[in-house]
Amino acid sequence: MATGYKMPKDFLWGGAVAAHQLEGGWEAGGKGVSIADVMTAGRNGVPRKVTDGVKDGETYPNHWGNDFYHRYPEDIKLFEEMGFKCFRTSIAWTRIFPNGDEAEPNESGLKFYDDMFDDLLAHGIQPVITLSHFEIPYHLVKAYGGFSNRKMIDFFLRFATTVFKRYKNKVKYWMTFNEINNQTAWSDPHPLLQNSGLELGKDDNWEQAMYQAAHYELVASALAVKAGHEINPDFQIGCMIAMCPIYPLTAKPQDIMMAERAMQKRYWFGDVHCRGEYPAWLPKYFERKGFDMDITAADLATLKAGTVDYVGFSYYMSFVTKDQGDDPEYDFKEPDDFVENPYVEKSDWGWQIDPTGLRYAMNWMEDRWHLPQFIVENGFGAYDKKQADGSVHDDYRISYFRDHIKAMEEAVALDGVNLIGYTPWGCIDLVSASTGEMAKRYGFIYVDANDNGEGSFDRSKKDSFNWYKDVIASDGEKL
C-alpha cells in the first residue's frame, strides 16, 4: 500500500558520510594530520578534547573510523544492494595535500579517490563530494592560524582546483564547506576549530574572529565555484548549510523578533552563497559591535561572481528562542538563547525530533534563496543492540526516517520545492563528529566495532537496511 509520494525517476536516493569519520587509514598513502586527527574520544555529555598534536596515551577514534579506506569495495556493494543512486562523502584534504601548503599534490591520495569513485560509478552510484568537511590540515592551523589568515583562500583554491581537474569526468555534484554556519555558536571552540581551524585564547574576540574566518571561507568558496565551472561547465557546485529552524516560543511580538534575528544570524551564510552579497543587517551589526573586518571591494565582487548552483543542507532538529527581556537590540547568541520546545520529543543526545520542521525549513529556503535543494544529511543517532543472531531491530530509526521522508515528500509534491536528492547521514555506522563515539550509531549497516576501535569491523544489515531498500525501489511511495 502506498503511504508516501512518488519522487521523480531522476531523484538521487543515497547515503552520506565524511572521510574523517569512516575512512580510517589516518597515515596511509602519505596522508597528513588533519584537525580531526587531534580530537580525542568523548561520549554523551563529555566533550572531545583537542590535543596539541597527536599524543601517546590518547584515544583518537578518527584514526580508524570504520576502516572504509580498506573495505570500501564491500561497502559499495551493500550500497548498490540498497539501491543507492548516489553516495555523499568528502575528499580528505590531507590525503591530497598532507600539510595543506605544498605546491604539488600527493599522487597516492589522488589515486585512492580515483579508485573509489570508479568503483562507485561501476555500481551505478554517483559520488557527491564535499571539499572541506571538518578536515582542515592541522599544519594550516598551527602555521597559519587557519582561516584567520587570508592565505588560506589560496590553499583551499589550490586543493579545490586540483580535485576538480582530476575528477572532472567522475564527479558532477560538489559542495564547498560543510555546515559552514555551525560556527555561529562561536563561544564553543570545537565548531571554530572544525569549521575554520581557529585556536583562540581567552583574550581574543571570538565573535569577530568567527565572522572574519567565515568571510575568507565564503570568498574561497566563490572562487572555487567559478574555477569549477570553468573546468567543467556541467559541474553542480553547492553550499552546505546546517539547517535547524529557530521558532519563537510564543506569539509575543518580542519573541517573534528574537526568532527573526536568530534565523538571520544563523543563515546569513546562505544569503552570501546564494545571492552573492551580505544581508543589509550584517554590516550594521559589524559597525555597532566595532568589528574591524577585512572585507575588500574585490572580495565583494568575487562573492557576486561565485554564487552556488544549489543548497545542500543537513537537517536533524529545530530550536526555539524567546525574548530575553534585557536585550533591546535582539543580539541573539547561540546556544545561550535557546529554550525548550514543549511540543517535540528528544533523542538520547537531547536532539529535538521535529519532522514538520524539515518541511518548514524547505519552504523557508525556497522562499528565500530560490535554488534547487539537496538534503545531504538527515539521521537518527541511537544506541543499537545487536542480537545473538546478528540482527539489529531498529524500528525507532525506521520511524524517524518514515516521518522525515514523508515531510520531505510533502514539501516536493504539495509545496513545489525543487529537491535534487536525499542522502541520510551515516548510512553505515561511523565515528560521531560531536562525541567521537561509535556507540552513537546512525547506519543502516552495522559495523562491529566499539568506541575504542575494538571488534571485527564486520558489516551486517539492520532492519532499516531492507526498509530503506524498499523506499528507494518505490521511489519513495512505499514508506
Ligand code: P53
Contents of the next structure:
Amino acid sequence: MATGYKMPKDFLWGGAVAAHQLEGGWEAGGKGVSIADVMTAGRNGVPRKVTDGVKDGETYPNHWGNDFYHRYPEDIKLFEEMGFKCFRTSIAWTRIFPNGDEAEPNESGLKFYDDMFDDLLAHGIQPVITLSHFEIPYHLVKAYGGFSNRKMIDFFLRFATTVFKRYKNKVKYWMTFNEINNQTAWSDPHPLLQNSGLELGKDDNWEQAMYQAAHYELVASALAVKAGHEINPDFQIGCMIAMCPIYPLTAKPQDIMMAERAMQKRYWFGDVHCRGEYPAWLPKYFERKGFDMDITAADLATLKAGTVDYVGFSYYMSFVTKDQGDDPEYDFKEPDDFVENPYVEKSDWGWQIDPTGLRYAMNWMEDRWHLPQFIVENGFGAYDKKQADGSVHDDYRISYFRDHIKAMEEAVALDGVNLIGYTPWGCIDLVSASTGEMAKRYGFIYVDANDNGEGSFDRSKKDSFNWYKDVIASDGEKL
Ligand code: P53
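Could I see the form predicted in complex with this ligand next, after the form predicted on its own?
Once more the chain from above appears, this time first in line as the rest of the complex follows.
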C-alpha cells in the first residue's frame, strides 16, 4: 500500500526494548538483583509472582531474557539490515549500581554499555536511552521501601548523572521513567512494584502511596533533566507516558465527564513533566481524600525548572469508560471502571486494537503539551508459529503496524504533530513485562526460546522483518 505520505529523512525509525526483558546475564559483570529478577513467569491471564528474593525452584525469565547480553553484535547487524536509525533500550540500573545505594559505580557494567553503544554507532544506529524501565535495584525496595522514600531521589540522580557523564558523546535522546503513569492502576501490586518499587501491606493506603511515589519520581525526573542539560546542552530528555486514550462509551454528558476525569487521572503525570505544574483538580482531590502529601515549595520550584524536552510515549490500545451512577466527583478508578469498546477488535491478550486512537492521542497531546513527540513503543503481542526454515508468516503483525503507521503519518501530515521518531516495541522477541512469557511475541526477529528458557536462542527473520525494512527504505511511504 502506498500512503502518499513520506516522513523526513532525519526521522528516527528504529525499534525498542528494555534491558531487563532481553539482556539476560542477570549476574554477569557484577550486576545486582533488580525487581525484575524476583518476578516469576506468569501466563496469559495468570499474574507473575514476586518472591522474597531469588528462590530455588522458581522460574525467573528475566534471568536469561533473549540472551542479548552475549549476542548483541549479531542482533545489531540485523537492526542495521532493517535500516534502523536508532535503537531504544534502557540501562539496567543494577549493572551500574548493583544495590542502588553505592557511592561508586560498577565499572564493568559501564563498560558493557560503552561497548554496545559503540557497536550501535559503528552501524549507524543511535542509542535512545530510558533510565528507569521497571528495573529498580531490589535492595532499594527492601532497605528503603522504594519510592515511598524521598532518599530515592538522590539514588536515582546519582545513577542518572553517572550515565549522562559517561555517555554524553554517545547518547543524545534520553527518557527518565518508563510509563510512569501505569501506576494509575494503584490497586494492582504489579505496576506499583514495576514503576515505584513499592511493596505495600494491607494496612497501607495504596492510592496515597502511589501519588507520593509518583511525586518523588517527578521531582527526580526534573532534577535529572536539569543536570543532564548542564552535562550536555544538546541532550534531549523526555518523559515516557503509557498513552491509552480513554473514551466515553456514549454521548451521555455524564459519560463525557467520567472520561474527562479518567484522562486527568491517567495523564496528570504528563502535565507535571511537560508544564512543571500540578493540574488544578489534583490538589482538590488530595484535600478531599485527606491525603497528607509531602510536596514542598522547593519541590514545586524544581518541577518548574526541570520540564522535559519531548513527550516519549507508548501506544498499544485505547480504553473506554462510562458514568458509574450518581457521583458528582466522578471518581474514576482504573481498571474497575473500564468497559469494552464495541467498535474495535482485541488481541489474544485482550488489548483493544485502535489505530485511530493513536492519531487522536497525538492530537490530544499536541494541544495539551505543545512539545515534540516520540512514539517509543507500539506493537502487537501475538502467538507466532515458526516454520521449519525459521520464517514466521506474521501477516497479523504487519497489518497492525500498517494501520498504526498510517494513523501516525496522518497525525504528522494532516494535523501538524511534530514527531521525532518511531520505535516499535520488542523489535526482537523478548520477555513480556506483564506476563513474563516469551510466547507473547512482538518481534520482527524471532528468537528460538520458550517460556522456560529452553531452545537454541537462534535468531531468524519473520515476514514483518522485510516489510518493516521496506517501510524504512521508503521513508514510510510504502506500507
Ligand atoms: P507486555 C501495560 C499496558 C501497556 C504497556 O507489554 C505496558 C504495560 C505493562 O506491561 O508495558 C509496556 O510485555 C512496557 C514494556 C512492555 C510493553 O509495553 O506486557 O513499557 O516494558 O513489555 C508490552 O505485553
